[in-house]
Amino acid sequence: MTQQPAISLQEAIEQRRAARSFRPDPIPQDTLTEILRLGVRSPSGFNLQPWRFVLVREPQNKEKLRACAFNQPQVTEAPVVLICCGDRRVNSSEYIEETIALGKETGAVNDKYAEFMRGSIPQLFENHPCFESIEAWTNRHTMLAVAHIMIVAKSFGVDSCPMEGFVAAQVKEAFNIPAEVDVCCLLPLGYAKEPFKLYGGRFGLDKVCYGESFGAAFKL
């Protein structure tokens, strides 16, 4: 039986907080699987899905990861920590063909579009008109998936804490992460100790949304 969320999408978005401390309670395997399954339904350019996740659950490995993360306790407290990575090798011809084959299996890619992908994807990464580096592109898409995972997790009652406080080179060495793969963030998952940090608020739409051009007044 498919796991069902405990709360609605709106409630999950509004209730999600970055948990700074976790209880030791394990996440049920079915719940964790469903969080990851739904999380990687995230969109990506050309469906290249550059995200890669290392699940760290063994105590000795969490200790090793904590040493790379300025000794932050949530790394060892949480039952699961994801090392969230972006793989720059998605621009290889072999990977492009794998993506095309996947699309053909689902009926989403026909021969005409496959040829378009073969021509357009290498050009995208060669010319990179909307990003400075391949790492910027893979990080962008990986963090979309991370956001999906956090919201899905909260809908199942599982808390999270996106972390930038780590030394990437140390994480890569400690967990055998290839040179072409970049660590975007760490994501502890589990059940938060109460109380949560208070909601910090969000700026109003009139401050962050503009109408038609940057800086112009936004009206609905």
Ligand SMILES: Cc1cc2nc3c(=O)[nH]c(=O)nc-3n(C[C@H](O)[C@H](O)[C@H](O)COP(=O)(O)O)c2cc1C
The other form holds:
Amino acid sequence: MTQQPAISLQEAIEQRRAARSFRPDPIPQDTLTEILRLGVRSPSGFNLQPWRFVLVREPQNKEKLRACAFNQPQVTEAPVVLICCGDRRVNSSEYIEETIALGKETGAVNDKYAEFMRGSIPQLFENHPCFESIEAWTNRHTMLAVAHIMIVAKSFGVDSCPMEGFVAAQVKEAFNIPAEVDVCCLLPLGYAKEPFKLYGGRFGLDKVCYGESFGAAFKL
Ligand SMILES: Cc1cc2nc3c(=O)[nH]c(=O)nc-3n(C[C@H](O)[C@H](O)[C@H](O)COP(=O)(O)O)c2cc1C
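Now that you have shown the form predicted alone, what about the form predicted together with this ligand?
Okay, now the whole complex, with that chain kicking things off.
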């Protein structure tokens, strides 16, 4: 039977906390699979899906990862840690063809759109008018997928902790991550130990949203 969320989307978003400590209980295989399956339903430019995830579950590998992550205990406590990566090689012609083939299989891409992709994707990466570096582009997409994963996980009762406290060069070397692939974050997944980390609050919409022009007051 397919996994069903235990709580609503609204509750999942409101109850998610960055868990600092985990119980050792494993995540059932089906639940983990469903979290990843729904997580990668995340959107991406031209559907290029540059995210890549290394699942770290073996205790000795989690120790190795913790050593690259300023010794943060959640890395070894959580039953699963994702090394969330962005692959800069998705603008290769072979990969563009794979993406086109995928879209053709579902019927989302026709010959005309395939030609558009063949022309536009290389141009996007050459001119990059909306990003400074390819790493910024891959990071943008990977973190969207990470957000999906965290919310889906919470809806199944699974906690997470997005982490930027790591040394990327060390993680890459220890886990055979190619030079063209960037480590965007680590994501321990599991069941948080109580007491849960308290809600740190969020700025009001009046501080973070503007109306029509940056800095202009936002009114509903
Ligand atoms: C990109 C990113 C990196 C983070 N890095 C770490 C980290 O290395 N270690 C940690 O304990 N928490 C880390 N956090 C968690 C934040 O401290 C936490 O999300 C923030 O305080 C808000 O709390 P909440 O997520 O529980 O609402 C990170 C969060 C994000 C989004």
